[in-house]
Structure formats: structure tokens, C-alpha cells
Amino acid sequence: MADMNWPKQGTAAVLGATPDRIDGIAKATGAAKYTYDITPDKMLLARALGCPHGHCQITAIDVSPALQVPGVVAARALKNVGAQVNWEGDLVAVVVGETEGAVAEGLKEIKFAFNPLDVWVDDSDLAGAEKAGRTQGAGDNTKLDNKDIKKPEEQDAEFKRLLDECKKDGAVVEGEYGIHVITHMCLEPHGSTCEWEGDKLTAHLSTQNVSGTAGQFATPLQIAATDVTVHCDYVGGGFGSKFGADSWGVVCAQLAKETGRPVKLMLDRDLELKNAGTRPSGFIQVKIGANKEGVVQVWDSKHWGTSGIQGGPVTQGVIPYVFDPPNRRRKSIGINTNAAGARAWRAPNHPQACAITQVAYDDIARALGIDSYDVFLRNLPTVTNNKAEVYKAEMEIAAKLMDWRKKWHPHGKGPAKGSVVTGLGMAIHTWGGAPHSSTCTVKIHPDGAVETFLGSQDLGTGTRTVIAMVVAETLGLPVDAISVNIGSSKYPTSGSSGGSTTVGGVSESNRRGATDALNLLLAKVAPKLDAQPEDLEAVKGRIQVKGNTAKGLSWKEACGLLGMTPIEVQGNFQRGVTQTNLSSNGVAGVQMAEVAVDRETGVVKMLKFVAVQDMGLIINRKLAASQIYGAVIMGIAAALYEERIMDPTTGKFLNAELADYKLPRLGDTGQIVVELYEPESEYNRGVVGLGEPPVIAPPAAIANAVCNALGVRVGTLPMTPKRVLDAIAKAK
């Protein structure tokens, strides 16, 4: 019989190779379809009113002049006079129509009033936010080497002692660092085209959880979740923002029921910069000592930042990040501002918590005139992950792929071209990985058909593609022989594409259903062998006796022994409950940055980046480096581009549209360089998720390389030509 195990690296037909995503001449061609292109018969085209102010209370709101406007099929108010706006941009309101042109005349129309409330919006100014009563304590924590220490005035007198220490032999950085808000910039923007059929919805729904989305549109329409299927084929990015239904997609299936015809309602680009979730600052203020070896001793900081309305910082659990002294007290703040609230993004706090501490580690290699390469690899014994000596391996291969020991120079003294200086700067992260929940059906044809069934969904990673190859891996097929069917409530139950689990989990599930359904092919073909189903494999389109090709069928020849009953098996993986070994968790990865910088501009620019990334056992090779790839661009652009730039008097979101809101562009990012670490330890832990790690150190290894290359820290990101100078002028 098969067995559940992965088989030995070498030996896998299909694990580790690069074929192409199953889906990309689809995508490619334009055959793909999104939500947007979902066009029922007699479908309505609605569009929402974004509340045009920072902060306010609605006087008064009338959308019966939108229903004179010709072509206006349907409005609704969606807030009540007295409600109170917490952020423009907040949907007031929504007209239906038949054209885009009638829908835009009816939004006009609306007739609002209000009175204006305070705004704050300065999510980076701690003392005037204490001052204006919009900061919230989130927890204080402390630790001391050995020591039980409580009152607040013996651990101040400690903190103190030990830096005083450190200022003797070794040196004690005072810094401040920051990254600020940036917003959910998904290509395909939020929404939804609603249908129904009697009293069943269809939601043909932008989301990365297709099978946990149906008990959302269920519960406030009051249906059964039965009787919602949501539908989602393709996803024109997710990124952490579309769990959801969110509350302009019940709208839609509102307007629909109201109005008896499909409706479709996606956000507007700049409602969906304004609503559709950001990823929160991060500010500190930290007191670091160590040693004269770098090696860091006492860590002292208070940090805060903003998730929007709700407040909340960066978690204090990952400051200081990945690395832990032996002395260390922190305090969280958080500041409630006027925006939309934070959502989930692409490995949550991690990155704002290694841009604005693993700077201050640089800065100490600055103070001591120490190679940042010696400080981080000095303090891998404090790691939190268990994983110093992977760091120290990827370290290696990261230093030779930067020619680091060659180019590296100390801290603003490197060789310069006119104004231009080259400096090298260096992160490490951590992430978990481990697989999510996940259900599937899989069938074996009498034709020799596989097919396999859940309601899983790509974000645009390959999942289709993955699911494919461990399939055929296991029944000895080629990629383009499985029909993979994700993208349907109505599927097996699978869970969301969230915290780097999906690859794991539909791993998990389609590799015990395809197993389980092979051993009962195997069962019917030994007799027809005359061999046990023991002795049989599934290998290079054949059931045959192990080793033996001369003695076995065609796949076709052995599925035609099923008569006209196909095999139909479940396989079902539950986390927390399933034991296994076909996957894991925990990730660590190095990352390595080589820039520009003008001294007369400001502009930094991107010369080179190495990335090297664990991951356990590697489903498709081409696709992991892919997700790294993207990862790395992403990280480029909270470096050195993207930023919410708020108005602090009206609490507009100013930069809220494509043309605005600044990304790099393909000249921008320089030449990415990506490896996989992959050593038998790895390969042996079975499969662990990637989309999050390679997008959390690329901040702070830029900050580090702009600070190496200029000797001068750019306390804040996102590091644009004017805080550049502005360091500089300061530094002066």
C-alpha cells in the first residue's frame, strides 16, 4: 500500500520541480475570471459615497433626489442622521443603476449635512497625542537577568546601573526610529457581484476565504449559511485585507434582493485606500547597551503607533524583534486616529517591529566601528526561534552572494562617486508557517480522470498549482492530468489564505485523499497482478509491482478495473488535532541590502538585494522564489515609497489614488537575488508556509545600508529624498 510520508528528496517525480502555474496561460490570455468580470444578465452597477470628512457627526442625509436621476434603479442611506464618521471616506451611502453614468449623476444628488468633530491624525506625534486624549496604554513588560525586580523606581535605578555598565567597556545607543502607516493597495479592489435564485444568494466574492465567507453574508440576511455560495475563481491580490464579507458586500446582496436583479458593488480606488484596511505604525524611543563585542545587553524602549480608529501599536511580544537580551523593558502605546482601522498584512507587526529595532542593533556596530555582519551574528545565542545556527548557514550564503566581506566598509566611510555613497545594510526575520485546517474530495474516474475538490482560493500564489503536483506525486502522474476544482463555499471546507498556512494545509489534506484513494485503486488492481496491494506503486503513469515494469497497467488500463463506480475519498487534515508529519513550522531567513545614495538629492536607490529563505520541503521551486521575489519588491516599497500621507487639519487622505499613492516601479528595485535553503534538515520537516517571511526584514536591511552608506540614520520610513536630507542637515 502507499504510504502518507513525502518520498526522499532525489527521488520525488514532481516535489521540487518548477512547472508552470496550471492557471497562468488563463491569466496571461485574459480567459481568467475575476470578481469584476462577472457580468449575470440584467446586472446593476452600484457604486458607494465615501463620507467626504475626517470627523463628524451626519445632521441630516436625503438620497431621494438620487432617484430622479434616469437610470437610478435603487439608494440607500447606509449611516443615520446622529451617527457619527469616524474617517472620510467611511461609506455614507449607495446608489444602484444601469450605467455608470447613472450612477454617478445619482451619487451627486445625495443631499448630507453635518457637524464637524476634532480630527487627529498624527499617529508619530506621541506627546500631542497624550495631550489630545488619543493614546491608550496596551502593556508594559519587563525582564530582567535573574532579578525579580517590581517597583517602577528599583527597575528605572537597574536600567540604569546597566547601562552605565556598558557605557564602560562597550557603548549605549539613544535612538529614535519609525515606519508609518501604509494602505491595502490590492489591484482588484473589495466588492462583490450578488445573485440570487429565490431565496439563495450567490456572492461572487474578491476573497481569501472562500469557505469561511458564506456564515458572513448568512447571519445579518438572515438565511441559512446552506443557502450562500460564495464564488471566488481568482483573486486580483488579498495580501491579509479580504476575510470578509464586509459590510458593503451584505449591501450588495441587500440591493440585489431589493431590486430582483444581480448587482455589483466593488469600492472605488480611492474608497478602497480609504476603507479596505492598512498595515500600523510603528514609533520608538529605546535606550540600547552592549558590550564591547556588540553583543547586546539591556534593551529599554517605548514604542506606539496606530491601527486606526480602534488605536493599537505594534505588539510589544516582538519588540525587541527575533532577538531577546537578557535585560529588557518595554512599554506599548497606541493612538486611536481618524482613519479606517488596520487589517491583517502580510506577516502582521513583523515588519514594522524589525524596522524600528534591528536598526538600533546597527547602530550599535556604528558606535563600536564594528562590521553589522559581526553584531548580528554575535547576538544569534538570544534569538527567540531556536534557530541560531540556520541564521548563522543562511548568514553565509547571504554574505557570499553580497561579496559582503569585500564591499562592506564602516559606517559612513566608504568611497564616493561625487555625491553618490554605497553602503551595505543586513535584517534577519521569523515567521510560523504552519499549515491551517483543510478538507478535500478526491475522485479517481473510471476513465482514468483524477479530480479533487475544496474550497480553498489562490491569491495569485499557486495554490492550484501546488495542489496539482502533490496529487501527482502521489499517483505516479503528470502535473496536467489532476483538475483541481477550488474557488466554492459549496467545496470541502478549507481554511482561509492567512498567516503562510494555505500550502501547508492543502498539502496536507490533498496528500492524505490522494493516498487513501490510491490504496483503494491498488486494492482492486493486485489481483489482476497477482501481487498483494502492498507490493504495488503508482509511478510514471503505471500501477505496477514495485521495481518491476514489465509486470503492470497503464493508469487508464488499472482505473477501467473500477467498473462505473469512480473512488471518492476525503482527506482531512485538522490543526491542532492531526497528527502529522508531512508538515511543520518556524522559519528563519536572512536578507541583505546593497544601495546609493545621493547626498545632494536624498535619493536612495536600489543596487542589489539577497534574500535567503527557509522553508522546509519546496513544492515548486519556481514558485517560491517567486513569492520571495514579491515579497522583496513589497519590502522595497515600505522602505523608500509608500506612505499614507494624511492632512492633520481636515483628516484627508491626500495621496488616496493610483497616480498618488507611490509604489516603484521595475527600474526601482535593482537586481533581487533569491535563495532557497534547503539542506536535508529542511527537506525532512515536510512543508511549511512562505508567503509572509521573505516581506518582513527588507526595511530595515535598506535603513541599515542608507545608514552604512551615509553614516547618518534616517530615523523614520518611508526614507524619501526629503527625510534623507533632512538627516543630513541634522547630523551637520
Second form
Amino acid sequence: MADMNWPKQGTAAVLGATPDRIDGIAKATGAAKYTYDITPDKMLLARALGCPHGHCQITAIDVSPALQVPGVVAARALKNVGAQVNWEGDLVAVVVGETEGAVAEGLKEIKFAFNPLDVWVDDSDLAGAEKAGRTQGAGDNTKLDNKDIKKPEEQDAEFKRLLDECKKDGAVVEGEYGIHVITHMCLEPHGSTCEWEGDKLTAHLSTQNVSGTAGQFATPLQIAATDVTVHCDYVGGGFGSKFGADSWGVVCAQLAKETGRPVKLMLDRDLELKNAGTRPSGFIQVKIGANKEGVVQVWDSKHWGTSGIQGGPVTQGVIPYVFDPPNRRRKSIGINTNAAGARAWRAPNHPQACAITQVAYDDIARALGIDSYDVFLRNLPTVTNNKAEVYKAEMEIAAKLMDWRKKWHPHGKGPAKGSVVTGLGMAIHTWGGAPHSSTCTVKIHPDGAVETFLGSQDLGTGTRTVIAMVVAETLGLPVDAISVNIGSSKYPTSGSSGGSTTVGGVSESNRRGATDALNLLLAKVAPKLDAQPEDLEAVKGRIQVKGNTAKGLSWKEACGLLGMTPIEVQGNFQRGVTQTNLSSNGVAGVQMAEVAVDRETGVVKMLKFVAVQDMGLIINRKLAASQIYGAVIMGIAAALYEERIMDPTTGKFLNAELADYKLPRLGDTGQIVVELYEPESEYNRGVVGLGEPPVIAPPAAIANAVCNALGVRVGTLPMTPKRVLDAIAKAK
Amino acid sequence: MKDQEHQNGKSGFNRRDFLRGSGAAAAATALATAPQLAFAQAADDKKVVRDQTTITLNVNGGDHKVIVEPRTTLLEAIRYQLKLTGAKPVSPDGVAGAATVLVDGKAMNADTLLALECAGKKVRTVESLGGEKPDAVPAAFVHNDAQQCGFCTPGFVVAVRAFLNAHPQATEAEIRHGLNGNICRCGTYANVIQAAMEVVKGGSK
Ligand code: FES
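Structure of the form predicted together with the partner chain (previous: the form predicted alone):
So here's everything in the complex, that chain up top.
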């Protein structure tokens, strides 16, 4: 019988290798078809009109003039007169036509008028938001070493006493830090191409949730979920924003029904940024006290931010981030702004929490004149995830790769080359990454062909390649012998890709399905080889008696014994139900940044970045490294470049085009060094998700490096040249 | 409060609107300055010429008849009429580089070119680098895993092809300097650099 457990470290044939991704060439030559690329015959194009004001009441909306434009086939208002619009860009109408030109002209003809209402978009100004009545408490939590102190006034006194003690003996820092709202900026915008056949809908949807979106079309369209097929072979970015059919997906389906033709409705870039996903901001005021070794004794903070119209801040549970000192008080306040609701953004809450709290830990190092590395090291006993030893090992590796000890200088005390100073910073992170539930169908055909089906998706992780590797490992076949089918809601249900759950989930179901299928095959083959099924193994394209190449059949011969009927087996993993040795939960991760800062221009340049990451058992080392490179680059973007900028008067999102929304380019990212940390202790844990963790620490690590270079804290991210210069000027 | 009335597009004009024949959804009416208004007025006086005409585009070595209006972009023509969807619409101003194609050998953004301007020119799309034996650039992208979601990748592949055609011996520093016209949200830049370096050194083993 084939063993379900993963092979021992170092004995796997395929796992841990670096095969190219199996759909790589399709992606690199334009053959891969994304939702935006699906162009059924007779397809019509649709575009939406966004509301021009951040908060208003509609006084007129008339789409009929659009219908006079040649080439416009349909138009509809999405809101009625009297309706209140709560953010700029909220979709108010849509036009369908034969060409992009006709649709654009039609949009222009729509009559739309409104009464402006009061707008609030400033999420950094807590006092202003309070005055405008835009705040709401979002939870607080207090923890004191002395548990007998329970009354609020006594707790106040105790925090004061603890801070005074630190002031005497160690250091106290009163800091203000922040990180602005950013968008998901999926390069393929949200949208769909919908086509009907009678009463059956096929929705080609740009989604990270293939198995979970059919019902989201069916319910509002009042049809059965069985009559909906959601299809997505390739998705051009999601990052947590593409779990839903979205209101405009449903509208697209309705318009396809109404016109009797397939309709494509993808959001324009600006509407994409205004509607389809942002990450909440985070701002904090903190008093942090440490002893003279730099071990933090007390943390007392108040933080706020916005998730748009929902008005929530970064969750208080992750403040301070990873570390949890013996005395800690935190309070969180949400600000309700005229902006679309935030969506899950890669590692929800964590990057902001890291960016606004681990900078305070670094400021302790600055205040005491201690090496930041030592401050992080000495605080490891307080980490919340029991991974102090993993962090310690990863810190040592990272320090070596960065040459930290040699390059380190106290904050602001490094050598300057003209106006340019350099500095080092670090940060650490954590994430869960337990696999999602997943079901697959594995088929072994009598001619030896193998295929697997599941309603999963490839967000860019390389889902197809991971699945092929797991099945190939299990069946003793090469990776290219496995045909992988994902991307249809008609396939067995597999979880949405969110929270670093996919690689674990699809590995679970496919390892299980392929093992069961193999055992059925071994039972067929055993009599032929005069052996018991449990004595057989599948290796290198053969079914043979264990360790005996002479006594076996080729894979093809073995499958020939199936006669006419393929083997078909379901692999099933249910999160929280299925007992498993194949996967686990929880990672650490250490990152270090080296930057150069020009004191005259305020420009920060990335020199080098080191990321050391554990993820349990690694399926494909090349794809794993890519995830980390990419995450680091996204983190550099949030540290130095990107933010949403809003006009306080009209509530307009001012930089909602790529020309104005700054992102790093290829030349902006410096040298990135990735180290996959996989000692046997990690390998034996099984698969743990990787997508989120490496995107968490970069902003904090880079902010700390900038502070180390300048000796001055740039409190708010992204650290644009202006913010850098302002911080320098303020410190003078 | 007085109604803010406006007919979309009667209030602003920019390159993007010109290209798409669109008025930006209710552009900043209330904020318009006198010169802006004058410019908008001038823009309004222009008639949309929507007459269709059939032209021949030479794409990937073959002549193709397409029906275009003056405002039809090259991107719209190749994607919807020739079904060559490798070049991607990411932002109408071309700053993402995702719609990069070669026009007479030069890397250009198909989303900021009018189809009419391309008649008589030789257009090559990313698809011409694929097929049975893919070009060294996409092959190196695969080998170095320079794609994640892959939406930016076709544009990047064409940009790298064009850059290396002009600089076959490019150094890493030159690659870092010369390929800043493309945006990748998934963060494949490090892998793209490796891929380009591999092509310079003679392709993947
Ligand atoms: S690979 Fe996703 S945008 Fe570049």
C-alpha cells in the first residue's frame, strides 16, 4: 500500500525540486486567456460610470441620451434619484455597445446631477474625525503583569509607574507612526464576461474563488446555482480583493440576458481603484518603555485608521505586532470615511500592525544606542506564537546574508558620502497559513494518462504546478505526465485562494486522491507480480516490488490492466475535520533592509533586502522563492511609493490612475536575497502557506533602515521624499 | 443646496478621453479653472468622427483587414478583431507597459496608438514570440519564473525582447536602468532581471 505521508526529507523524487511552472510558457507568450481576454462571438463591451462626488444625493439620472449614440446597444442606471452615494466612483450607470468608442461616447451622454453632502476622507486626523462625528470605538484590551490591578484609574497609575521606572533605568519612547491606505491594484481589473445559453449562465469571472461564486450570481439573478458555471483559467491578480461576483458581475449577467449577446464588463482603472479593494490605514500614538537591555516592559497605545465606509481600523489583537510585552494596553478607533469598503489585502492587518509597532521597538534601540538586532533578539521571549527559536535561527541566517554586524552603526552615526547616508533595519512577522478545504477528482486512465480536477485557481502562486508535482510524486511519474484541470465551478469544490491556504489545500486533496487511486491500481497489479499490494511501490514510471526494479511493470503496462474503465477517486480534505500529517499552521520570518537616503533630496534607495522564511515542507523551491521576491517588492511599494490620496473637499480619489499612483519599477528594488528555511523540523510539519507572510515585514524593516541611516524617524509611510525631508527639518 | 448639474464630458478633456472618445466621468466640474473651461469648450466643438473604414494591419507577418474608426486603438483592434489578447489593457495611459508591442521593431504601447497610425507598419505582438519553438525571451521568463499572475508578463516579454535587440550585451546595471516602462504588481522584477541576464548570456540550459 502506498503511504499517504510525505516521503522523508531528502528522499522525495519531485517535491522540493525546481521544475518550471507548467503554464509558464502560456503566460509568457500571451496564450493564457484571462477573463479580460475571453471574447465570444458577437460580444458587446460594457463600461460603468462612477459618481463624481464623495458623498451626495442623486437628483437626476437619465441614461436615455446614451441610447441615441450609434453603436450603443443598452444602458441602465444602477441607482435611482434620491439615492445617497457614499464614495466617489461608486457605480451609478452602465453602457453597453459594439465598440469601446461607442461605449465611451455613450457614457458621456448620461445626464447625472447630485446634491453634495458633507465629505470626510481624512483618516490620519483623529481629532478632526472626532469633531466630524466620524469615529467609533473598535475595542481595547489591557494586560498587566500585576493582575490584581483592575480599576481603570489604578491601571493608569500603574502604567505611569512602569513607564517612570523605564525612564529611570532604561528608555521610554513616545512615538507617532502611520501607514496610509493602499489599493490592491490588480493589473487585471475586476470584472467578467457573461454569456447565456437559454437559462444557463457562464460567467467568465476574474476571481480567486472559482468554487464559491456561482451562488453569488444565482441568488440575485433568481436562478439555481446549478445553472451557473463560473470559469476562470487565469486571473490577473487578486491579493484578497476577488472573492465575490460583485454587483457589477451580476449587472453584466443581466445585460447579457437583456441584449441576448455575451457582454464583457471590466472596471476601468480608476473605477477599479475606487471600488474594488483597498487596505485600511493605520496610525498610532504609543508610549513604549524598556529596561536598559532594550527588553520592552510596557506598551501603551491608541491607534486608528479607516477601512472606508465600514469605518474599521487595524484590529487591535495584533498590536504590538508579534511581540507582547508583560504590560500592555491598546485602544483602537475606527474612522468612517467616504471611500469604498476595504477588502482583505494580503495578510490582513499584519503589514500595517508591523509597520506601526516594530518601528517603536527600533526606536528603543535608537534611544538606548543598542544594535537593533540585539533589541529584537532580547525581546524574542515575548513573541506570541511560540516561535522564538525559529526567529533566532532565521535572524542568524539573515544577519549573515546581510553582513549585519559589520555594516551596523548606531542610528544616524554612519559615514556619509556627500549627502547620502546608509542604514540597516529589520522586522519579523508571523502568519497562520493552514490549508483550506479541498476536494479533487483524480483519474488514472487505462492508457496511463493521469488527470485531476478541482475548482481551484492560480492566483500566481503556481497552483497547477504544485498540483502536478504532488500527483507526480505520489504516482512516481514525471511532472509533465499529469494533466491538471482547475478554473471551473463544475469541478469538485476547492477553497478560495486567501490567507495562504491554497498550496496546502490542493496538496492535501491531491495527495489523498492520488494515493487512493494508486492503491486501487496496486491491487490490480499485485496478482500479476505475485505480490501483495502493500509490497508494491510506484517509482520512476514503474510499479514494482519495493526496491526491486526487475520485478515490476511500466506505468503504461500497469494501467493497461484496468481494461476499459479508468480509476476515479475523490481526494478530500476538510479543514478542522480531517486528521492530517500533510500540513500544518503557523510560520515565522525575518527580514532585513539596507537603504541609502539622500539627505538633500529625501530620496530613499533600496540597496539590499534579505528575507528568510520558513513554510514547513516546500513543494517547489523556485515558485516559493518567487512568492517571496514578489512579496518583498510589494512591501517596498508600501514602504516608499504607494498611497491613496483623497481630496478633502470633494472626496475624490486624486491619484486613481497608474501614472499618478506610484509603484516601484524594475530599477527601484535593489538586490533581494531570499533564503528558504527548511530544516528537518520544518519539513516534518508538512505544508504551510507562504503567500502572506513575506509581504508583512518589509515596510517596518525599511522604515527602520531609513531611521538608522538618518538618525531621524520618518513616522508615516510611504516614506516619500517630502516626508523624509519634513522629518529631517523637524528634527533640526 | 444648489444642484451641481453637469453633463459628463462637457467639463474636461485629456489625452485619455481623446483616445477613448470619452469624457472622464463627470470630471472635476466644480474645480475647473477658466483656461480649463475654455479648453473643454474647444474640445466640445470637435465632432466625434465615427465613420468606419477598413484598413489592413500587418501583424505578426500577415496582413489582416480590420474595421476601425479614427478613435479605435491598436489594442482594441488586435484584441477584439484579431483575437490577439496577449497585449493587455491595464491603464489607458500606457504607463503600465502591459500592452507593449513592436511597431517596426520599436517597443510601443498599443493602448496609446491609434489603429489608423499603424496601417503600413509592421506590428509584432507577444504571440509572435510563442509557438512550437518559443523565442529565447519567453523561454527565459519561464526558466526564471518571471511571472506570477502573468497579466503583466506578455508586455514585459516584448519590452525585454526590444531592449535586448537594441542591447544584446546589456549588463545587469543597464537592464535595471532600461526596463522601467512596465509595471508588475505581483513583483516579478527580480526574476525578470535574471531572465534578461540569462538571455544575454546565451539562453537557458
Ligand atoms: S505577474 Fe502579476 S502583475 Fe506581473
